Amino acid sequence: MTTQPIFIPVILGTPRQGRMSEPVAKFVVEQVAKRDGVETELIDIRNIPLPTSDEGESIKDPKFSETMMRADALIIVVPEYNHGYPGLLKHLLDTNLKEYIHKAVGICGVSAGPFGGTRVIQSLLPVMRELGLVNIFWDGNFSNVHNIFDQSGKLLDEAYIRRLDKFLQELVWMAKVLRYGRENIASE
């Protein structure tokens, strides 16, 4: 098995101004970066030029595509908007397909209410499957997000460190297993 670090980028799934999912995404990146043998980076969809005049591979951003190809797993930090996910996130995800095959994904739902983005996570699960990603069975739920971080983005509730640790343990394990499979077992 390769000794190359596992690469897990974190996608911040909304371009909205004043987004409370941004401190969550930064917190997730910090926690991933602390793990031995794991590399990460933040991908902010706000910074990806994404035309809306076409779809799919014809509007693929080369840098995003290259990052997805290199990734062993993904973390998507996504706010719940009216029980769903942001359209721009779906638009971006749909620009790639082969880049995702047999890679792990973990979803962190963010909401201002008490359910921690549960509905957005449920909405995204069939999309992840259709893209060829393998969902882990832990979710990151950030409910009442205004109470978790202060105005500067500092974490106020230390319990989220332990919660995210379980999520990351499962994601890293799955990323290693799937990398082994991609590198050593022929797909028929």
The other form holds:
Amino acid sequence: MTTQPIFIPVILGTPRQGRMSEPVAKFVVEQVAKRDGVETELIDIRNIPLPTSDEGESIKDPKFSETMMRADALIIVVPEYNHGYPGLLKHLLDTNLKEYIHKAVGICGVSAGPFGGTRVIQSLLPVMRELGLVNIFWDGNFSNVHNIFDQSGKLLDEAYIRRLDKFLQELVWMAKVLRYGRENIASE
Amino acid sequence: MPAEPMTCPKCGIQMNHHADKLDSTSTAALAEPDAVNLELGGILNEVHTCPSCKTIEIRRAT
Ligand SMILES: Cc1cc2nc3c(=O)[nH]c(=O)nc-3n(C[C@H](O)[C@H](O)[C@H](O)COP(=O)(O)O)c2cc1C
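Mind giving me the form predicted in complex with the partner chain, seeing as the form predicted alone was just shown?
What follows is the entire complex, opening with the chain shown before.
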């Protein structure tokens, strides 16, 4: 089995000014980076130039595609907007396909309310499936997000570290299994 | 039946065909009506990954 590190980029899925998903995404990147044999980077949706005059693979951003090609798994940090996901996130995800197939994905939902983005996570699951991504059965739920971080973005509730550890443990396992499969197990 | 192996365009080694993905969008079907597999309801594509450099290629099912 290949010994290359597992690469798990984290997508920050909203461009909103004042977004609270940003400290969440930075916290997630920090936790992923702490794991042995795992590399990560933050993909800020604000930094990906996408036209809004078209949709799909014809408007691929080469750098984003290259990162998705290299990824073994993805983490999507997504705020809940009217019980759904930000349109720009879907616009971005739809620009690739082959890059995602048989790769693991974990979703961290962010909400101002008490449900930790569970509704946005549920609405993203079928999209992940159609993109060929493999959902794990752990989620990150960041409820009442304004109370989780201080003004400087410092985490105030250490329980999130332990919860995210379980999420990452499962994601890394799935990423390794799927990488082995992509590289070694032929479709029959 | 296993697909004809693909050769990695970057490093020249044999790629692994690990998935078949159905494109059931109407845009694909309109662009290539002859490629539509009527039984499956879309255009069938093969996904191949290079075990060495991670390049991924997709092509019409052979
Ligand atoms: C357009 C919009 C719709 C929203 N809808 C919901 C919602 O349905 N449920 C919820 O708990 N919070 C909702 N919120 C609040 C966000 O969850 C909140 O802003 C949270 O901090 C995460 O989003 P952010 O990263 O943009 O800050 C909404 C916010 C916006 C901007």
